[in-house]
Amino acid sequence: MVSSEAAPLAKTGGLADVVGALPAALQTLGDEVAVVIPRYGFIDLKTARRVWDRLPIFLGPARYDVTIYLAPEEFPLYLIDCPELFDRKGLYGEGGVDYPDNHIRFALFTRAALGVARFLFRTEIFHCHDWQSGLLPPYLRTTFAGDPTFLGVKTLFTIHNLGYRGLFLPSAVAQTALDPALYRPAGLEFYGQLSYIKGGIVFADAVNTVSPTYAKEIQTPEYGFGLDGALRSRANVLYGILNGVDYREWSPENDPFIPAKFSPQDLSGKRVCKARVLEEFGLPASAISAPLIGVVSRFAVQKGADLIAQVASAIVDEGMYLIALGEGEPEYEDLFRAMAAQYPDRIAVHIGFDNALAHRVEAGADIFLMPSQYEPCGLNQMYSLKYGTVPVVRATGGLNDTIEEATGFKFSEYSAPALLTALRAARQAFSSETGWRAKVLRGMGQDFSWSRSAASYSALYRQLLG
């Protein structure tokens, strides 16, 4: 697997949970994997393993010396080391703004990948995610299409967030030492740039992103960002996998970051668990016993912050509170610091990440909120259903096939008025405790499990390799 995140050693989203999980569940199944992913300059190398000293990596004429580590995880992780282009504080940019660099960044790092893979590891799949590492199926296609070391062996592609495509000045097709043929309409040439992530999905061997609605959903005008065109050219090869659940990381049961632990047979330590959050976010303690709204978001307009904000007031209005955790864009971030300062008593903001408290406000919250634009899969509403806590969705994606009347509450316009509809029903059946109750025991029993998702990855890792 060939990816610019794996938890817990370098995460912004998902996509890191997704590789960090996935490896074991497949090595259960009989699979050998290894992950690939950059050295970020905040990853302690003090138990790694040097297994691989200045491997010269070409693109034109510069010359990258990468060294290669091996961490101590559950499964092979790869750590590629180039201090000039991965030793910085952040992992795509700082201060919202992503490094100048990024194409080298990305380019040199998938060269790596199959440096560790001519070497190290000898594969018969790289499974790629996201734009990252897009150029690893067209190098493989076209500079190492005559390399006995990569023959027979096939490529996988998995598409987290059509949203961010990867765009470069035609330029950077010169200075990642790509074919010039491949900067064509047909290839990895996008409305006069370049893009990384399109050239995952016109070269790999199959495209897959991890969901069967986002599958489908990426296909057209509406969600396709100008490439639903190639995806459909591909529909043949094009399949959606739910993504699965660490329950080992994600379960109130056995969560070291909880004050309380709790489970379906016994479910009075949710009560000691929002007590604690509302604490925590500087709420009245008479909050206990109001429905209290929990986000967990990157604060951006994919995942509906404005329509979030557009409903601030109306949400203090029928009596329930707000606590929201996350980062973003400064609009979005300035977005929820305004309705913290307008409505103190009532909803409270925490601007970064705290995996920690990630999970008490999963734990402590009764109603979490994923009003997204559009998204691929989502792992907070799964997150969600296993602490007892009714998420309220857009009917898209991922939150689309993982929540269901039984289990929460959805609604499918993008405005503020059906967001505010089914924020609505959820307060209704709030005030039953019977009725809530047994909705919250629905939840707490379904299984996203990764079993199952490793389980159809497997299956298509065979069927391509015939």
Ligand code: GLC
The other form holds:
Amino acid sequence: MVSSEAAPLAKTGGLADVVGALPAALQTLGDEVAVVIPRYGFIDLKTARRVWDRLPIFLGPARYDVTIYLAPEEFPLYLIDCPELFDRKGLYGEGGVDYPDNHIRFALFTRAALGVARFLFRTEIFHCHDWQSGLLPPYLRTTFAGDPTFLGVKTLFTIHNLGYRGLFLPSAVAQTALDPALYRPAGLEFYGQLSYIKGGIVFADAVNTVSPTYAKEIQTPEYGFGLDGALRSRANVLYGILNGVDYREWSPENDPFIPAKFSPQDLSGKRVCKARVLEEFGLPASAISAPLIGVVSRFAVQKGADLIAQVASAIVDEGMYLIALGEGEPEYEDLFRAMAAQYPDRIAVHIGFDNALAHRVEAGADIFLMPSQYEPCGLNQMYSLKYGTVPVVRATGGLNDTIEEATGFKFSEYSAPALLTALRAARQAFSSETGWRAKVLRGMGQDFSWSRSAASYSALYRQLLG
Ligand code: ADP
Ligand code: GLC
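Which structure goes with the form predicted together with the ligand, now that we have seen the form predicted on its own?
The next block holds the full complex; its first chain is the one shown before.
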């Protein structure tokens, strides 16, 4: 697996959760899996073993020498060390601004991953994730087309988020030593730019995305980000495989980050979690019996922050409270800060990335809000179900596939009135203690563990290998 993120070492979102958990589930099925990620500056190498010294990689006129480390995880995790490109604070940028050499960074990364497969872990399948590994299939099919090392090797490309297309200036073609013939509309060109995600979409042997609904949506202009045509032309090898949940990390029965454990048999700990999270966010203790809405999110246009801002006053009028944890685009951070400033006793936000706090929000809230514009899968709504926190979601992508009337509240139109109707229904339901409890318990009883999805991936690998 070639990925720019893997939990717990490098994470900005759900991609890391998936790549951190799926390999172990595949190993349980008997597959042998290794993962390759960049060695970002914040990844500690103390426990890692150096397994390859100064592998030279040529990108056009430039030469990079990378060192490869093997970290002791549940599965072999190879770290590509190239300090001049990856020893930085962020994964993709800082302060909301992308690093200007991301095209070089992730081209080099995929070339190094090919090196891992050549020298360290002979592979039959490259499973690539998102635009950061999108150049691997085209390199494989052009630059390395005649290379006996890779004879018969297949590629699967997983789209976790079509909104990030990996777009760069045409000059990147030469800088990354791509075959210039690839720069055409049927190849990697995207309206005058070079698109890394197209590398995966066009050149992988199979493509999948992370829920059945999103697999359909991305073939339409509304959700296709201009790539719907390219995706439709791969429809015969385009699959939707729902993500799973790693319940070893996300279960209120054994979560080390929450102040009191709870289970369907004994929910009393949830109230303790609620009291503590109210305190942690500086909201009044008297809020304990009112509905508490939780948000944990990358603050990006995808996640529907604008809708939340539009219903903030109605949330307050309805007697509900809101806590939000997130970071991302400064514009959305400001939006949340403004809501909290306007309703200091009712709405509180924590700007930042804090895994432990994410667990406490999941455990302490009554309602989990995810009004996404689009959502390839979404993991937080599934975590919420397990923590007895009833999801209110927009019926799109994986949200549509994982939440049903029995376990949550859905709305369709991307609008504040539609969201408000769903929130009011949740508020209404909350006022009936027995009805609410029944809904909570139905959610907690759902099983989204990885085993089923891992079996689907394993079957797809085998299908590709014939
Ligand atoms: P996405 O990948 O689009 O961000 P997902 O719902 O698939 O959405 O996954 C998000 C993951 O990132 C979850 O594990 C969630 O808990 C975590 N997360 C998002 N924002 C934060 C944050 N500010 N602090 C801690 N964890 C966060
Ligand atoms: C992306 C998507 C999210 C999905 C995650 C893992 O970041 O936005 O919906 O759950 O990847 O596949």
